[in-house]
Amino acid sequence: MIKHKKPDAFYDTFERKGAGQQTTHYCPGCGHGTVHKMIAEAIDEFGVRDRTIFCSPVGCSVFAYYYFDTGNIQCAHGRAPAVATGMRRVHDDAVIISYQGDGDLAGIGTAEIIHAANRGENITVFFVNNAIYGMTGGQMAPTTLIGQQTLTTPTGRSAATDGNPIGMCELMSALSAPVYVERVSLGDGNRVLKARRAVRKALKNQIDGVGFSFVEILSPCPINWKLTPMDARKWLIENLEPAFPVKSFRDTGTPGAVATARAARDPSGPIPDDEMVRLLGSQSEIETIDRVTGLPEQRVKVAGFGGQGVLSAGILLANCAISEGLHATWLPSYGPEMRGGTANASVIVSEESIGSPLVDEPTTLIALNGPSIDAFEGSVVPGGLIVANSSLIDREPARSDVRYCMIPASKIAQDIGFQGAANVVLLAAYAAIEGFPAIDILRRVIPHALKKKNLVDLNLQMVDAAVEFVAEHPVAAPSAAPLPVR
């Protein structure tokens, strides 16, 4: 006796759906619900539904997690591929897949499925192709035939105005880093097992490390094509198929290809030498550099207004930190002036990877003008540091249950003869007083990070200065009880 059930990777009832449903919301004769079970079935084959986090974006698979019984992300319309990408970034044991329609993946999304794939991301893509926009309303794609006629080409789709259907396996397969692209079927039940190899095939690839796998799937929307089911199956075959070929396009790659790629390129461990003696110079100064280890988080907000070295400051640190073998991120924020306007920058600095590059409670702000202690004073941490421009700020922090120090750092970089390197005193400063970046790293990295080299030897001083002052100005200690920020 054959028993057929519910896959273990489907919820047994879809309670997101409605308390006890156990249908889906698909239209009779859609081909979503066909491709869920296929995924769902090889899921389950592979043990790996624990492990398995699925992206779904808007369109058609959007309440893809109604039904999956796995992790589940929703994402903005078109960015499932970037949403993966972070995923696999923090999660190197997962089974990602993105879940793409062809108005979301091949219109909208563009710009994410072609850089994701060409970083050939260890990740599994599944784009279910039916030629229209099918949860709005029927509205072309950039799929849509010649001659096909939608919501919005009433008339049939012309090429001279719309253009021509794009065929993402052939953009896909144009790349060199994705090892599978393949086209398959719905159309009917040998073409369904074809496809059910397919999305097999391509989880598989992702388990064993392979790499970008992508899956194109032409399915059938009946509803749309004002077709019924049967119809609509036939009019696959004899339409789109011509249209979009059913084949293999590649099919490369050895199990743990990404793998050996990415202990290649691991950036938790040492910076490799290379490109430490880029960095830092020779070879000879490389070998005195200790890592950095017990380093908590340093989350520094550097803030100022344009042209005062805000960006630049940031990026110094951010060089200083990589060059001592720690994870860094780099955030700017700024208006459209190129002089005069706000500007802040973002550095996070960790020995472990960073999810996220948003600096919201910094343990560390250095304030080079005064609307920018205003602004952010009051989300340092308590306990956290403010490194303060007195020379252009007229008070001390308001709040007592931080340590700061106030530096005239402007006046500092003129006395030496380069104004413009104020952010240098300051970024010294919070070193001298942090421990880190070390202040001899500092020095080093300084003549690699600045393209003007007549400007080496001041802004070196300026860290010599920065160094004395903090040396003879003791960093005012944060009191037991807090005072409210003005």
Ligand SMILES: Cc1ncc(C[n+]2csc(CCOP(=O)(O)OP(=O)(O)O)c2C)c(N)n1
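Quantities reported herein were computed from a predicted structural model and do not represent experimental measurements. Only the largest set of C-alpha atoms that superpose within 1.5 Å between the two forms is called the rigid core. Residue numbers count along the first chain shown, from 1. What changes on going to the form predicted in complex with this ligand:
For Gln100, a C-alpha deviation below 2 angstroms is recorded between these two forms after rigid-core alignment. The Cα position of Ala84 differs by less than 2 Å between these two forms after fitting on the rigid core.
Shown in the overlay between these two forms, fitted on the rigid core, is a CA shift at Glu241 smaller than 2 Å.
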The other form holds:
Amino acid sequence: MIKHKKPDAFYDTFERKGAGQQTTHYCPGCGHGTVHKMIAEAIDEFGVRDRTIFCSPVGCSVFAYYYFDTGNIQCAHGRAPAVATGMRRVHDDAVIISYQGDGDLAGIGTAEIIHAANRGENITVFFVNNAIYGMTGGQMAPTTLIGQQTLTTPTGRSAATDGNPIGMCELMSALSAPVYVERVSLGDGNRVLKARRAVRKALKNQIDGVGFSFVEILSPCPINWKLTPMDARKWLIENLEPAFPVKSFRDTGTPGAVATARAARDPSGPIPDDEMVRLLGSQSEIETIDRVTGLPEQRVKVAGFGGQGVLSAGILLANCAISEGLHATWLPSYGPEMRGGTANASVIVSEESIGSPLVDEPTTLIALNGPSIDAFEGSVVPGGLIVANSSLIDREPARSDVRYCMIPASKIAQDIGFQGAANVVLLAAYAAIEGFPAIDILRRVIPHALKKKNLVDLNLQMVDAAVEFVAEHPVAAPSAAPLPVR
Amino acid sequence: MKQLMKGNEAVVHGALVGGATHFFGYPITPASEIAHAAADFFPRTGRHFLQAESEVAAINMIYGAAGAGARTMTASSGPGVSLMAEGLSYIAGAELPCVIVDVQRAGPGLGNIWPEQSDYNMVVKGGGHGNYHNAVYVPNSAQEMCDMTAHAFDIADRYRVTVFILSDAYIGQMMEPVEIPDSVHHAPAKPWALGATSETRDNLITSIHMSTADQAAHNWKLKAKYDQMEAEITDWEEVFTDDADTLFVAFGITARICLTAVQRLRARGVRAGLLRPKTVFPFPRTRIAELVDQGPVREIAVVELNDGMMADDVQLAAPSVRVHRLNWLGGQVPTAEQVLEMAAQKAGQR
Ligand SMILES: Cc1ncc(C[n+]2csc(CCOP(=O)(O)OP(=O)(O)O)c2C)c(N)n1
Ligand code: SF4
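Would you mind giving the form predicted in complex with this ligand, to go alongside the form predicted alone above?
Now the full complex is given, and it begins with the chain already shown.
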């Protein structure tokens, strides 16, 4: 049964095309108009005109919004499935149609259609395959047949140069998420009736929440095929159909696994504002203290192997600074060297707001291994402090104008029972020597900073051991230089 | 209570406070922590996170979600932002609001993951095809990564533009104390958006204007909007500019370094000052011109991790004054002393 009245989902007149226009902009015999009509009728039939959002592509159907009296969005070439995905995440109840040509979907937009299908987006895709780029005047499409002449295959498409025509339904069927994949044809009246049923089913699937549906429509482009509308339909049946089998590839009829999983998710939406503010603010609640003022700016370089806790020692230090109401910056070396090579963190702590976060002349170097002391020993300011892990550094200090604390941190940590905490031993030694951070604060921050709560006690023992070591081995003033005025 | 966090994490906190509901991401160093934090916080707060198959898809998902009325965003670095160019142009043409964070790394090509500010021209001058601009905020701390991102959603909705947070690898990777604002912003009503209802059925999101007259009218309308933005949202910070004869101009990480450099010059008795743009589109050109025409500024040093991209804009704003270009490339970041050395060299005095 062919309907002759204009569907409601079509505008009465196509004002966007020009005042009072009644005809489409498509060429005589073009398949796009036929497909549009089927879609509009299905929208009418299901009564979803208000809920429908039509995503038009780049191609001859770029102006679909001239015709569809629905929400409309015009998408970049090939990207409609991504646009539809974005829409889908915002409006659960929208009926979203992605309408695409073969250049759009099977060429420039291959990634977007494959991934939208693979995610099982609950959308409906109508893929109009006319084996050519219509809008741009008849160049080769990914679906152009071998031997078919186009402007860019003037002697016919050759498999050797251009590869074979791509079967999108076949590709879709290789994915598990799509629930409905069918190829139909506009070759004659009977085929058109079948196509109409497919269009209807694909839309119904979405409305019922069944999942991703994909209908490929073999469609004539008489103008670029350089055939009359009648001959174009004949050519379609005789040439396109053998290359692109017209059949149903998949029709589960029931919600796909993806749709089922999605329906089971908590639909409650955004949590209340106050709850979110609490969540965002609640990462670490450490009591702060008001410290005695007069702390000179601390520019600390922590350096060692990746995996020795260099970066986390720096974070611990910066967290202590916050707890004392001070400004702090922490800047990591990052990237490939984090995987096994050397790592360092630059921490600045100051009573004033901090300009450059780079530590080129540290007031303190905390060196966890030999290469670190080699690299940074020379950069420490005269009168500055070097706290070095003597368990892994077997050479004498090289400078006479800085203070040294050579502490067997790895051994101390190992004796306590967790060698991985040598970084804490060194940091605590620094704190004990410089009076910053306050040992009390360090002890309070550690439980918050550690992810593994069962290690808190061991780490607090590290602090005690370091404090004890420093008390027993006081750090001597540098022999060659006075303490700098900082 | 302040929390220690990376600039990249602060972005996500700012986004949630700013009312963002949809994040579409694709991993890239040094921006990935933004996607990581979004993947954690967005679902936990009843919002949406989706890892797209590419930055091309991500920007088009944003096109869809923004067209549907949502506050939506993504974050990337140079190579990813390059891929978004077409989508950004469509978004500008269709006048959709969104927020994009670019944590800049060194380029061109794959480059490396260390900081440059060499996406300046791409982001500030548009990035994609056609006659359009983005609003571009340039944070210089973790706190500003949070605050500017939150604010960006309001600006995006007010003007229906893309707002860029143009950051860099150091500002993204650095940890600092951040105070999370405690009032949540919300999107205004968007009667133009696609709501999937009878009221919005007639709405159309498009960037096509077939007649030259229509396209011209549309483009002039966009231009008027950009002019209005210049009048209303241009933002900058000044340090010691009252009596400065040497003016440093820098944004992002180099502004932090210049602050230290300027403080050291002051300590040595040199009358140096710093102008730090907080927006680079719109650019504080009027203020720079004012400082030169009406103040004691005799020379300007623009310090950038590119070959002088913003310096071009500064020179345009102040054609009568010498603009020195202090540039570092390849991910090399100068210390304050190195900035001072090069400044002295360029000035050929002191
Ligand atoms: C990024 C981009 N590249 C190229 C074009 C030019 N272009 C417009 S339509 C089109 C081909 C459309 O062919 P198809 O998808 O088969 O649709 P049809 O016109 O045949 O319906 C091309 C290449 C574009 N608009 N955007
Ligand atoms: S060029 Fe082809 S696809 Fe385009 S309108 Fe004409 S017949 Fe239809």
